[in-house]
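A single chain comes next, written as structure tokens; it is the form predicted alone.
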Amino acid sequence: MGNVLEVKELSKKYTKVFAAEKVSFEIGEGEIFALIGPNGAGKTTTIRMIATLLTPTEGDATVAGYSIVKNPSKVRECITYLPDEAGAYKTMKGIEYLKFMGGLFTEDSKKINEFVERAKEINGLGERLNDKIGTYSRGMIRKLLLSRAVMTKPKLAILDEPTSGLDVLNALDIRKTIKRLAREENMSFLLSSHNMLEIEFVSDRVGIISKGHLMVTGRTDELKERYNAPNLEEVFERVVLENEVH
């Protein structure tokens, strides 16, 4: 199994301060990798560099073999990025929104219909897709947005706080959808979340970033054993506090 994403000493410097410095990790085909860290640790900066929204100061990353520095347009064809603050057009009906977004990727009406049918299957909103998005709950909007993000079958889906602000049932539904897409369609995911329960449930491997440095990566069970911790929250705390000391 090859790597969909390879991050190689990726750095971003603002004036004299590195927001992210020499970050390196990889994500295999069908793997769910979670990047976690305190606020201001460099998570979002790293994610936005990989998503080609920020230009690295140093280093590089490749998605499906394409460099984010040399071939950003090719990278964009292979990825989808769903930020925490993403929204949808409230005056549009759900189905109209999906057709509109599909049309941004292709002019082929048959292909657009394939995208929309795929999105409908993923979001499970049924008849509510005929209602305006402004009438949707936050959970419904998030399901719509996730289905839009993955309807084109990207090589890598980058999701920032995918279940932020959702109730338990909606959050669980989205986590199950992510796991199913990885398992059944070999789609790779890069997640960022503050919810450690979510990370334990959904991710195959975890990377903990602090003060711009990726401190440790590994499976959740490996990290709990290494740090003699009963859960990921305590692993997180120990890794971050160790970095504070140093």
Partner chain sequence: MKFINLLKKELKELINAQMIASLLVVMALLVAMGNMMSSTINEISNTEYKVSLSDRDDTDFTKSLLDQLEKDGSVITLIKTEGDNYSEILKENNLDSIIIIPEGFTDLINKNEKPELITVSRMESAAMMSNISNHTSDVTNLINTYIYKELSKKAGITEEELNYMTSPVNIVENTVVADKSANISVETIMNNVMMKNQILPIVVFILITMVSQTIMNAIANEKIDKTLETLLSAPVSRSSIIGAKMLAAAIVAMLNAAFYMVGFSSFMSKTTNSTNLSSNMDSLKEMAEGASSVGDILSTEAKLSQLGLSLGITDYLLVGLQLFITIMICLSVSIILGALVNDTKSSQTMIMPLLMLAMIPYMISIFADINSLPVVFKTLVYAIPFTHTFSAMSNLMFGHYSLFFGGIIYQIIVLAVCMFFALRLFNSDKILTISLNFGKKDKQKTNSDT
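Switch from the form predicted alone, shown above, to the form predicted in complex with the partner chain and output its structure.
Here you get just the chain by itself.
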């Protein structure tokens, strides 16, 4: 099984400080990988570099073999990105939004319709898709955007805090969808979250990031065992403590 994403010593410096420094990890096909860390740790910064929105100060990453630095337009064909706190065009209807976004990925109208049908199935918004997005609740928008991000079957779906601001049931729903798509359709996911319990449920492997440094990566059960902790939260605590000692 080849790697869909390979991140090599990726760094981003804003004016003075490094928001991410020498971050390296990889994601295999059909794998769900999560970056976890507190606010301001550098999760979004790392993700935006991989999504070709930010230019790295140093380092590189390849998506399906294409470099994000040298060949960003090829990378964009392989990924979809769901930003943290993303919005959708309020004056559009849900269905129009899906069609518009689909039209950015292909010019084949048959394919666009396939995308939209798939998105409909995933988001379960039904008739509400014919209403203006301005009338949607936060959870509905998030579901619409998530279905948009996976409808094109990208090689890698990048979701920044996919469940932020959602209630328990909606969050659960979204986690289940992500897991199902990875298992059934072999899609790869790069997620981020500061909710470690949620991540324990959804991801195959995690990377713990703090102050711009990726401290450890590994399978959740592996990490729990290594740090002798009952859950990821305590793993995180120990990792951070350990690194401060050094």
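Predicted model, so just to flag it, every value in this text is computed and none were measured. Basically, rigid core = biggest C-alpha set you can superpose within 1.5 Å across the two forms. Numbering follows the first chain given and starts at 1.
- After superposition on the rigid core, the Cα atom of residue 16 is displaced by 3.9 Å between these two forms.
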